[in-house]
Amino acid sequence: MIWLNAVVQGLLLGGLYAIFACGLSLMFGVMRLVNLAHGDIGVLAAYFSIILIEHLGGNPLWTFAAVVPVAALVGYFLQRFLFDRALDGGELSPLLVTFGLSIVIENLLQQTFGANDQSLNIGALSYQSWKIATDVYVGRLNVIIFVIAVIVIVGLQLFLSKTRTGLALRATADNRRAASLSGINPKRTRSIATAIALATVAIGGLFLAMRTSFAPTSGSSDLLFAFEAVIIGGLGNLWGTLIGGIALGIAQTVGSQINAADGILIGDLVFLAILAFRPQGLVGLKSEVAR
């Protein structure tokens, strides 16, 4: 019953990283580009929701109606003002731009509230739990976490395949050009496919929030665990983020159990693996690798 607890515990933790990445994910399909302050904009979120639950008070669920709104207009205005002329700059460009907006960020974090580490309070959500087994407990907060991330998921599946502006995020991705000649806009595609992404994001960093304390200088191992759950699934595909972040969750916990210390070491040998023997993924395709 240990182990089993152990997978389940990661099969949880696993659907956290998977909402934490999909934006992320999405955001390499569609201008391959990796946003490296990606961690750093979900831990800005729970700051927000701190500021909100500071001056109006209440529990800390209701801040998702206020924060993932303002995150996907952040996202809308930052694709449409910065990473769009980042683009433009060639290759490394991007990456330069959201390397600063990181360190803009935590420094901006640092400087407001300080280094000391905080949480969101939800209550008794936060230690409830439900009994599968003998020996073998689930978190509520967890459960939900894990059944959101899926409808998140299943959700930007459903809106990419069957909804016009999904298509058109879609042919973006596949040829920026020719979907510019069908008469496609690139960059308001492109400032949807970013405000979707930083409102998922949003929705990691507040679920994050509630389940363990962060601090400024969390958004980078939030962003090296999302980047590892996007590896392992496979880049640019949102199944295959949600697959990499319960397999990733499970080598962590079963790691914990073998070591107290090493389950992050665990999951880190698991993405290195991965790396080594199937650079596309779990889900990914080989000719993906390439494109």
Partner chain sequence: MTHLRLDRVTAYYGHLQALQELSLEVDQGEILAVIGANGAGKSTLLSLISGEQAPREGRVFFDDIDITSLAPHQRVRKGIALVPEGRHLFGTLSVEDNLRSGASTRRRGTWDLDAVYELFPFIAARRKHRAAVLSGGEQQAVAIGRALMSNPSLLLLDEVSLGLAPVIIRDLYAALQRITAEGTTLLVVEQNITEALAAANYAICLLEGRVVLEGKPDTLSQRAISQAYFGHDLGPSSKAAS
The other form holds:
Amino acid sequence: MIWLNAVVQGLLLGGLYAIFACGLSLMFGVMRLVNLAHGDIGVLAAYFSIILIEHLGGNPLWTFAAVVPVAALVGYFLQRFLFDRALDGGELSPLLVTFGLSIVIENLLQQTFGANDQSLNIGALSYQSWKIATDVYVGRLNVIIFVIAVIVIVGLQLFLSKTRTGLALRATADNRRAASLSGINPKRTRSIATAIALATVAIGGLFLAMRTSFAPTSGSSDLLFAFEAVIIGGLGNLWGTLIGGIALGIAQTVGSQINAADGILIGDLVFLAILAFRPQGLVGLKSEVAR
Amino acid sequence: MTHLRLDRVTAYYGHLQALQELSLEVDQGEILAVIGANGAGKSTLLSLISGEQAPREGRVFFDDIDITSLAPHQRVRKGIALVPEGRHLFGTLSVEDNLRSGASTRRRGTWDLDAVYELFPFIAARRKHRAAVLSGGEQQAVAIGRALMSNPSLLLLDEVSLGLAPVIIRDLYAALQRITAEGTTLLVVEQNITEALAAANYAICLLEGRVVLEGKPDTLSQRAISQAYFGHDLGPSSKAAS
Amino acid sequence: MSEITNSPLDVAPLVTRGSKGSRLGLGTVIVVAVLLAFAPAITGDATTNDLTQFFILLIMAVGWNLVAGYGGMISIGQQAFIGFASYAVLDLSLHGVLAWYGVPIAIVLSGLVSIPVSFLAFRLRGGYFAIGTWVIAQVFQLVIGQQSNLGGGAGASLNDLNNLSPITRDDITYWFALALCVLALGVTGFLLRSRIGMALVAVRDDEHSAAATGVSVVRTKRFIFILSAAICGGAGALLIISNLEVQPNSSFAIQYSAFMIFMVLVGGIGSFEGPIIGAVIFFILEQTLDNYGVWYLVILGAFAIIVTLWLPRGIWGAIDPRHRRSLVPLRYELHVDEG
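Please show me the structure of the same protein in the form predicted together with the partner chain, now that we have looked at it in the form predicted alone.
Below is the whole assembly, all chains and molecules, this chain first.
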């Protein structure tokens, strides 16, 4: 039963990783930009929520309504004023700029809030659980996070396949030149992609902060998990990202079951094994990795 | 009325001068054929009109508005659409999504999905397929259809017939006649001189970035064209061959 | 180009390696290195230690410049090799190998361990390569952090050199650092002059064209990756013999990547001189901003962004915008004798 429990907990954790991963994947798809500050922005969102609760009070759940739109707006302008410029500078520039941004965010947070662990207190929801089998309990919050993760992925998928803007994003991801020749505004498209990415990573950041404690430097590990989920699942495929997140989550919880300190390491090893033996990912069709 | 006007444009391809103080006027409803050998500056000329490249010197006017500094997508909004050489379809998207993406400017006009499917009935059957799996001729039809979806008043075509079978080329050119019947101005860049000249009502020949020959196609002699095309007289033997 | 075509055929252009200035520069570098070797005898122990730290930084910068500036691979996982080498020296000393001998062995081991790493990391490109190397560094940290004989998560001390007086120890460490620094710079310079160096520049500038002209892109990149790992390993080995302790979180710190990137960017990525300039500036900043704690890292990050966007070829690029000058004789120079 402890193994079943580990798998169930891992599955639920995987939803959170998928939320973190889908924005990373979207930005890479649309503009070949890997945002190394992706995880840090999620953590920044969590601190933003803490400030709001400190000043306005209430249950942190309401702060989604404030933090997520702000994140989207920040994403839109971050793309306009920083990332677009970095993309003009060649292949290396976006990496160096986003790495610089990551360092700035992490250390500003450390300066402002100190290095201590924090968490978002959501009251009873954090410990209520459902019993689904003997000795297998699932936290209500974890189930909610998983359900919202699936909703985010499905919603994003529908947005991409059904709307004009979604079409513009897919077209830009496929062929940038042809997209602009078809009248698609490349700047606007890139900004929208980043806005979505930051909105989703803000959702992930808030959930992470409700689920567990976090610190200014948590963003790095969030980035690594998101990245592992993307590669495990297979590039350019949102369902793959969800599957990849779940696979990573299960690897980590089962790993922790084997040895409490081994969770992250087992997750990393699953990632490396995928890289070595199935580089197209679990769901991916493309034979080529990360071009 | 002058629809498109290039005023003494100079442009470079890398470090090489591709166009030298070239001026050009295209009237509304005209079909202009631009011919010339490889490296004569044809593609550079198109990229100046589509906005993918800015001229080093000179201006580009569209309906007497200076569009020199507009980006490609802004020019599509104004009514200039390019069918690029090599088609550049969205390979991972369905045929229908490819066509739809052409309509992102929401310009009004006669062209919509139904009209494009009517023009190219053979792609209607494949609307759900990914564009990458289509044959060359089908892909070219989708590329033209995608450009039409933006309801352009000026349609630029770069090497439409490249790599296609003669029977397909004939179909595509027949479709072009129907497009111009809707009042669209056409600028056709071709190495396939025969088709281009047959379709056009005016032709210019580029050589080393300059216009070396121009006129109505039926007034241009074979000899003049080959001289302009290759930059020298090929002599009587090649004349006999043609 | 035009000079060659314009010159009459009977006047052959003279091709030399380096200009007068750059050969003078090389001479200066050698003289400076020799003078620095006597520094411990002249300066105090504190200065000696500062210089050791500077050499370690410079070695790191040279290693990262090699992999990123010449190899075109943005790695943010070079701390894997820094930490690995530190721990290799420790492990060797626990098995009876004196730390001084452990240093060269650790460097070789760092190069060797980077071979399997390269096979995994090279499956990824561009941005995903960057994060991939980061993950691999994390794996190194997690695995080594669990070895209880190496102190586990708490770390361990190197007790090997305790019988030496601190000053003697520091002086020997200093000479090690100076020697490795000269070696790293020398190997890089030698490499850039060699066929591989030319292949490297070709690969960096255009992978596809380089492949078309017969350069084995993957082999060249792998060679660079291994060499860079060995150089970073050198920095790691020096870190443990100067600090005398290791701890997983600090030995594998992502900060090392931040430092390396900062130094190389500011100095001038993809130039021989860039890392030297960058290391000097970083070292001065580190000394002056030491009291500002976290702010210092904020400034570092902001600087990295600003330099990338507005001064993409760094300070050396601003000094030498047309790639004309060179501190040491690295490139071919063409002299057309008009008379």
